[in-house]
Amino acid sequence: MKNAMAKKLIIVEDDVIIREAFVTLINQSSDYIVVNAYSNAEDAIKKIKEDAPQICLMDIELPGMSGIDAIPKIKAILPDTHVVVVTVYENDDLVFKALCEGASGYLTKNTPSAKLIESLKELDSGGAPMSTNIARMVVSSFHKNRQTPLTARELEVLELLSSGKSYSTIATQLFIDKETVKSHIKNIYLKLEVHSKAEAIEKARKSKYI
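The form predicted alone - chain by itself:
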């Protein structure tokens, strides 16, 4: 039975199976109710005033407007609505972009069902829910050396390289083509004065660039 004070949610997720799974999971809780679910950000923004959700679960990679671009638009209409990113992406640039745009939390899609509900409750108590690996990434970023010759994008590419990602995977994850990845890597080698991926990663880690 639903609590009379149940918090209203909307879900913005283009994968219909994941979207329906979230709806089912959240509606099983007596403390939350999904008032609407959308496959794109544009439709969600059009109806945001009517839905008046306290919480919005937002994917990043959506058809049309990205989830990150949608966050400030939602916050401009309903400043008190908490937007929690739920995505497959774990690179620090996207995490910080989402948080800078006003996200109240950042979860990955492999978050266990019970943890998702716990995260919603964490919001209610003033917390900023994050998956463990995301929280670790945020903390480690404060230990990095910001005096780096590399651009933010080059650092992203190097971070992904250091985690064992292929050129193709990096291209997909950063929404760029494979040739652009190769160009970034060439620039990284030049700036760090190295000649291989292993040397670049070792030097960047020693210098605390990554």
Second form
Protein chains: 2
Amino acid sequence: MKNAMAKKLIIVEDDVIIREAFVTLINQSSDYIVVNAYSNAEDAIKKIKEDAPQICLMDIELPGMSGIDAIPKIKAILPDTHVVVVTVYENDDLVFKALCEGASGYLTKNTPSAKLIESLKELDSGGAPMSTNIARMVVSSFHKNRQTPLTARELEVLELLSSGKSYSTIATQLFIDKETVKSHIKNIYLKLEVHSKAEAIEKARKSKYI
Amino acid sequence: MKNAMAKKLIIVEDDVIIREAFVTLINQSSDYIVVNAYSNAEDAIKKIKEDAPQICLMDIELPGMSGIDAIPKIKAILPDTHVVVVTVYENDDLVFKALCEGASGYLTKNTPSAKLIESLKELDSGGAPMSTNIARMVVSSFHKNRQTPLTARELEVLELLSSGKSYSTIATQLFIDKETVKSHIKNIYLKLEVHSKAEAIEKARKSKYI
DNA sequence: AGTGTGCTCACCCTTTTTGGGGTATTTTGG
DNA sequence: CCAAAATACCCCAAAAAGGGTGAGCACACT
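Alright, leaving the form predicted alone aside, put up the form predicted together with the DNA.
After this comes the whole thing, all chains and molecules, with the earlier chain placed first.
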């Protein structure tokens, strides 16, 4: 028997076995009800308004539109619906792309059943369910590289440069002369082996110096 | 009785009640052993080399050096030690600062005992333990604002501008004329009510348009 | 005492970039 | 078909970028 306040879900997953398994599993919980399950994103989006789910479990690899691209389309129609990606991929690019597009969580398909239901509850209590490795990837993305050829001052300058500031503005902000800023930047270019702002920023971002 | 492979922990927490509670709790687990507990960061750092912990539980509000500032100092000595922040603060700035400085996890002090031990295990299995609200904050930090006055093309241009690229470079990359890039940027400045690259980037970042 | 590194500042030079003004055409979506 | 968006072009002056060279000062390390 369903709770009167049971949350509505939809599932988008092309593998019929997995899809049905999810439906069965989730419908066993009295707090959640699967209102629809789709094998592709296009159909799900077409019906999303009437389904009006609070939660959407989304696979990435789908025939036609990818699950990643489907996220912003769903959020455009129902901004408060939580889209949780459920996939086999633990690839950096996909994870961050999904999160940037608006995913509220990212689970890998080896997630045990109990953990899946628990993840749904986390959504309601203001959380963001992630599989172990995903959480590590996300947290690591904030970490800076502590092995940098640049000095602390150079990092400061590069940081400001990367926010679009001009030499003069950086100088004012650091209470130093514009010529000193130029010196620092010359040294930065030397050390990073680049010859322009854009290259320096790209290299520094890639190496996580900033 | 401790497991032979028991992980070594240190605890840095100024409140003696809480500190002792952590010690007692963690020492009950056969997989973890508290080798030392400190009431301030300075002492912990002084002894970190001989303590050689795999994990460090770190409070933020401490007498003297803050727990945030202690993180990079610890990682400088023992790069592979996981520092987990355990604090009452759920403030955005502190969370992201801690993660940027190298924290492997961020727990709030209301974390139940069982969950704390579970969090330690998550560290070993390649995870990043976070309290519910923290996980949401971290994931939300990736989300873009879908309500933007800018068009898709303008966002593309602004994105490239924010990576330090010049008008010409942006033009080449988008297969359009430099003059067109200028037009887009003029419109961006108009819409964002700014008059320079730096202001535009700052405003766009703050509003999470990019 | 000498060496090296980092931070600071200065002056030279040229080229590129930027921002603001205006105008106009084509493309696209509803 | 209309409006919005994307595209392109003109002119102009100020600012910024980049590259070169040199040099003083402090601090740490040997």
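Just so we're on the same page, rigid core means the largest C-alpha set that superposes within 1.5 Å between forms. In this text the structure is predicted, and so the values were computed from the model without any measurement. Numbering follows the first chain given and starts at 1.
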CA of I55, rigid core aligned, shift of 2 Å or more between the two forms | no
Hey, does V16 budge by 2 Å or more at the Cα between the two forms once the core is superposed?
-> no
